[in-house]
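One chain follows as structure tokens, the form predicted alone.
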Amino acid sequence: MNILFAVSEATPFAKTGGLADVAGALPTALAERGHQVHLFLPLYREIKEQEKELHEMATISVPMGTEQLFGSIVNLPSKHPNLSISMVRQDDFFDRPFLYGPADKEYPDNGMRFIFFCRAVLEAVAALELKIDIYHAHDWQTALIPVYLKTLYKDLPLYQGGSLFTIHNLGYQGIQSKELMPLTGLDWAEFTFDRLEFFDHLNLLKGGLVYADALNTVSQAYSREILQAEFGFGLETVLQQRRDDLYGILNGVDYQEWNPADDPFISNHFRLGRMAGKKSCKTKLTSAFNLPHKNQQPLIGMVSRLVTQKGFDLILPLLKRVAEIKAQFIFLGTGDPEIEDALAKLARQHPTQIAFIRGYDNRLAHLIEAGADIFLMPSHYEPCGLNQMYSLRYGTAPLVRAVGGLDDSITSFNPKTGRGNGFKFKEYTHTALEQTPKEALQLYHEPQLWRKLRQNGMRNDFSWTQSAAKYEELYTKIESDRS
């Protein structure tokens, strides 16, 4: 099967969020399976600057409003022969210091550079004369592909593929200003309620809901969620007449770079039956973030968008109670300046308990998972979530709230049982986040039950290979479909 896999980040090339997990792990579990997968993402600067092997392909014309833009098509290097990795060259919109804009606001531009991206993908298909079986879209910058595919680019033989369009956060829909519909090339006609229209803005997110002949979201508890107006932020409606297409997948790890047997950012390693190396690792993070060591109390990390769908209306009442709390907190992250503002204020009143750094630094993320004893994601929604899942494997207990892909991939320790691989809350309040860090406590005094949930979390497997074969039976599926 010929798969093309449209994104706007991902790794090891360009990464603000799990999208870019996604994009760098599922194509090459893909292509290990059989595929021929070709990814396509945008030529932005830090690209650029890291990247010294890049060839051009070919040249394109792009349709935009009544002006034709021109860009390139360039090739990278793959490690695997059934991968190709492409990428679109348009420097006016993507040679910037910022895949979507400074981390407070984002380009006004954006739409125009995205309606620009998926034409752009799919005249790079003629150009380079590929054969498409599926068209895998994801989010709102490339929603506008599915769209395509059956408007504009419906007659043409070349491209007679299927679509899916995965959504990984349905909280961002990149809603335009109606006045870039004539740069789509879209007739006006395709802008009303039932297509793209939302409250009269163009949302590009919606078109492919609308259009895609499938639907996915990064976890199966995601996919009933959105269902409902609490998680469907406007587009429950529409979801709901579409809910015979829609899919959970649980997202997968990428276990050669989440591995604390042989990890790269950290210095002491460990596994399962060798555990000396985690307690290393724990007094190597304190201080790294200026901690007292307190092997006494467990450690409690964090590493997140400072955002308030991450929970931090729920996290910041907490932690000014923290003298009552017999543990350390240790926060890495970068996002809304307000959240920042507190973390910060919080570590200067309490420098013995609490830590923060204001950025992203992937040393340290590997770090925090490797020497706290709990991580924290007390999240209002979460699509999928993969940093429980790499909690997991390092024998750092998750702490959770029952949502998204934390409630379809955590459950709660039952000490009687011995059964569970973290702590897990259901109800958005401030007793609840408060009562569940005081069962985590409890259980870290009691070794024999810390060291069960430790070891049950590390044998658990979230590798790409059964997530890969979920999207292969989807594929085929569609294609089934439309045949």
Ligand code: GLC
Second form
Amino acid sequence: MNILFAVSEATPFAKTGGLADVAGALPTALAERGHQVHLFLPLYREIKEQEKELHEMATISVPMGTEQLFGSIVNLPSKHPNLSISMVRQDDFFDRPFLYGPADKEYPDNGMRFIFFCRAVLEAVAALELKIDIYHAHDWQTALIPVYLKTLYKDLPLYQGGSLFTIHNLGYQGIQSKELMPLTGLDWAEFTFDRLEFFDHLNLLKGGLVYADALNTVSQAYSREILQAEFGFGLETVLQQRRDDLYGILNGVDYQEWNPADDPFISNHFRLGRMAGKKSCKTKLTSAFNLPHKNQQPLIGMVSRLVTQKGFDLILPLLKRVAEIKAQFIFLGTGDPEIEDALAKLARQHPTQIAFIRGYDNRLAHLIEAGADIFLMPSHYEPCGLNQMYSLRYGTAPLVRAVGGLDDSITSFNPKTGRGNGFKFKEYTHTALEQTPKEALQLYHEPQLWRKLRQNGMRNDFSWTQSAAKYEELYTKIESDRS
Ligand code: ADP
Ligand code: GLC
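Same protein, the form predicted in complex with alpha-D-glucopyranose (GLC) this time rather than the form predicted alone?
The next block holds the full complex; its first chain is the one shown before.
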């Protein structure tokens, strides 16, 4: 199958969150299954700076309202013969210091930037003479691709492939002023309640939900949750209407990137049966975060975008009472300045128990996975979540809320049966969160049980092979439903 994979970030080129991890791994997993995959990304400044081998393949002229904007397609060398990596170059839009804007601020023209990107990708299909069977778009930034395929490009013979739209996070919808409608080139007839209109605004994500041949979320639980008002962000009715075409496929883990046995970011490697290195990682981690080393206490780590989605309205009150908890906490992240300030203040108040590094640092993220005993993810909602699955491989017990992908990947450890790979609580309340670390702390002091818990997690296999096979099945279904 010829698959076009359009996305706004992908490792190792540009990353702000888990979307990049998925887009970095899934195309290769599909290529390994024999498919021809064409990955498209914007050519951001950081990619231009990192990558020396950029080959210009074509210039493109992209209609934007009544004007034409020029851009080009540059290719990067790919490690797999079945995978091509193309970047849309338009320096006014993408040669900027950030992908979407600084910290919690968006560039004001993000709508325009990604309308351009979607259209540019479709123009590139003609310019590069690609024959595409499936267009796979992700999140609001590429949601117009399925819309265009069913409208402006519908009757063009080159664009007869099917489309899949993956929802990685319904909380980000790319809501724009309706004044951008003319720029999209779409008819105003598309600006209705059952199509792209949303409270008198243009909702790009909604376009993907309405027009793609099939939809999926990144876990089964999340595909059910978003049908309810609590998780639907106002789009639950649209999703209910598409219920029959909505699937859930759990993300996988790239074990080449996340493997404690040969992780280049840690100096003491470990694996099942040879766990000594993990102890050294814990010492290195506490030193890196300037905490006194306390081996008798569990070290609870978290690597996250600092946004309410991740459960900080539960975490901050818990940390205020840290003196009552016999554990140390380590946080790495950037995001909402209020959360950053609150964490920094708590770390100053409790310098032997809480440490916080404000920043984005892949090396430290790996060190936290390796050195922590417990990984904290009490998310309000979580479409999939990757860190809980990384933690399992590093023998770090995830402590999660039973929601979305966290619920699908983590089962509470049962000391009687010895089954389970983490700690899980259901209600989004302070009491529920406070109770779970207590249980975890108790278990930490029972070395045999703790070892069992770790082993269970390290034996789990969330590799991309299974998820890629499910995507393949879904692509095939889309193709056969269309023929
Ligand atoms: P989300 O995509 O909602 O942010 P995920 O759990 O799917 O959540 O993925 C987050 C990814 O981003 C993980 O690979 C995580 O390690 C990484 N990450 C998040 N914040 C940081 C940070 N401050 N430094 C390094 N990596 C980070
Ligand atoms: C989103 C979600 C996260 C998911 C990631 C990759 O950013 O918030 O839960 O793991 O996308 O699919």
